[in-house]
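Next comes just one chain, in structure tokens: the form predicted on its own.
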Amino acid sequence: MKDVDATRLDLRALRDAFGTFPTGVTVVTSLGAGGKPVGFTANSFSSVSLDPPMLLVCPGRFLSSFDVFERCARFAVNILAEGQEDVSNIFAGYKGDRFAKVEWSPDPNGLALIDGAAATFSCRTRQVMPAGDHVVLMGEVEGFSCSKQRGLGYAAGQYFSLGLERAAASAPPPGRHAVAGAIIEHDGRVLLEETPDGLRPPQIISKGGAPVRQALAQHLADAGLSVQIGKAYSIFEDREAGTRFTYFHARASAANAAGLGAYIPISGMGAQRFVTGAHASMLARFELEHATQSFNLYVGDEADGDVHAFEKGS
């Protein structure tokens, strides 16, 4: 069988095609010269065998630490947990001392295990096989830990958190109300409803039954909008009222407002008057993130919370 001529393939498109397969995110570590820890972010990880217990990772030849991993006697794999996007980004692109910027602990052989990881594996190298612009690094597991946390996901160049996505789309618990809305953009503008108290994205109130994402999609369709609802953009609780708010990022195929409001330019969003400070903060963040097309997820309450990065990976 003849080898495929890679120059005949669109490698950027091929990379995108590979990226449609959802994976976890790992940080692989080993020891370099003088016992100095080295590490890199990888989603090319797979379990291989239970008996003997084996796994594999695929270091790329472009890594500054490639020579270390190609020759290492031992290495560790850290499966990152939801919320550890910052750890992934540090080991994917930070040029300084990566280990000074994260919490970690050494295993019995001195390999770095990332604190808070969903799972860790300490391995003895069994085989290293050339594989194009990578190598396949096969290891036998000598020790492991599992925290029962959900792993951080990655697909189509973006992080995702399965637990947060499920929470955003689910129906509210019995006795609780949920507000579901959409930041709908089209041609550099966002659709906003006008109320006596100010502007806000189109939204519905759900008291149970259908999952909120499904109920929101039906509401927008019934209004006559052709909208593609994407990822959750902001999830927060009004603890006093007992209401969960979930807003999704969405794109309209046309500028039809369907009587739900008017399209407002994204630039200069801060000059608008919104219903609540939470709406103002959310849309100010959206204006900033729209400029880079790197949209993140806020989770918290109406006053304070955390932003979970869904940015494009390196």
Ligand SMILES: Cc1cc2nc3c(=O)[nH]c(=O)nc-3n(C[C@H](O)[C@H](O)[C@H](O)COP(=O)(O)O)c2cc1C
Second form
Amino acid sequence: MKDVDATRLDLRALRDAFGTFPTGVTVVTSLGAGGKPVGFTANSFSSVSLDPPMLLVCPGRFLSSFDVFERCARFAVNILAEGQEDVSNIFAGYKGDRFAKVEWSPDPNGLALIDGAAATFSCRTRQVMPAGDHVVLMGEVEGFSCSKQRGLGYAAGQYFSLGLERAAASAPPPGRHAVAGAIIEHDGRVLLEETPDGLRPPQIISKGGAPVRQALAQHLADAGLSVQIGKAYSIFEDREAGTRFTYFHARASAANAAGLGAYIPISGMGAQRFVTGAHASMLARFELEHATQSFNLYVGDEADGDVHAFEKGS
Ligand SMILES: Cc1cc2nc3c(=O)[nH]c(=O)nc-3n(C[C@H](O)[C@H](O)[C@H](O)COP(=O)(O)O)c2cc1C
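Mind sharing the form predicted together with the named molecule? What's above is the form predicted on its own.
What follows is the whole complex; the chain from before opens it.
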């Protein structure tokens, strides 16, 4: 193996290369001066050993709470659950009292355990190893909890939620219909179909069988569109009609509408007439989010729902 001169590595590119490794997201907490809770978001978590039970996490020297973590006798690791992106963002960026912004409870030693976490581990510090601009903080697990929640995912600077993504890609339940559509973007425009009731993205109705994403890809390919279907963008239910709508964010390699409608500029798109209010608010949100290139996944019914943030970078 060749010697590598670290000063010649492109550190931004190295960070991106490290970031391709998909991880979960944790919030690591401890107690600072006067028993004040401190905490930060970390994806450098790893389980290490079952017997004795050990785990590690890597606090950076840049953390305002670094001195606490470097010397702490105990710390806790909270594995965040799907839907806890806001907790992650608070513990990664908020500069005020982070613990006033989330629900948490103390463990027997007073360490903060975040409510609703997928799992929590209360640890006694076993080793703190210097490691460049971070330290490796190794702890022995003294207590833990595990919920039925799925852990929140993180890769390439974005959160992901396997449960939601799987639901979006799955076939509709028996007796239910699923509509799958694509918000197809090309060069600042979106492909929209004109119907007597207003505009809507190209879509298909699936009555079971093939997963909706696959059926949609087939439909667009059959129409002659060269489209890359990306993340789910909006999932909502029309409970009365028993229909689940799933719209994916997609990109076309050319402005070929293939008879499926016309490309309409994204800027000002929110003012168009759409088939339903749910479509209008979805595309108004798309227009806003397109401006910052920070796209969220909406999950809910037609009227209200949660917007799950997929943050750009960190
Ligand atoms: C998904 C994600 C993972 C992170 N992982 C780590 C990590 O493993 N170690 C670390 O020191 N900082 C990590 N950070 C950055 C810290 O959370 C952030 O710098 C910290 O909260 C800043 O706290 P401070 O304002 O108290 O210095 C991560 C941030 C995000 C969004």
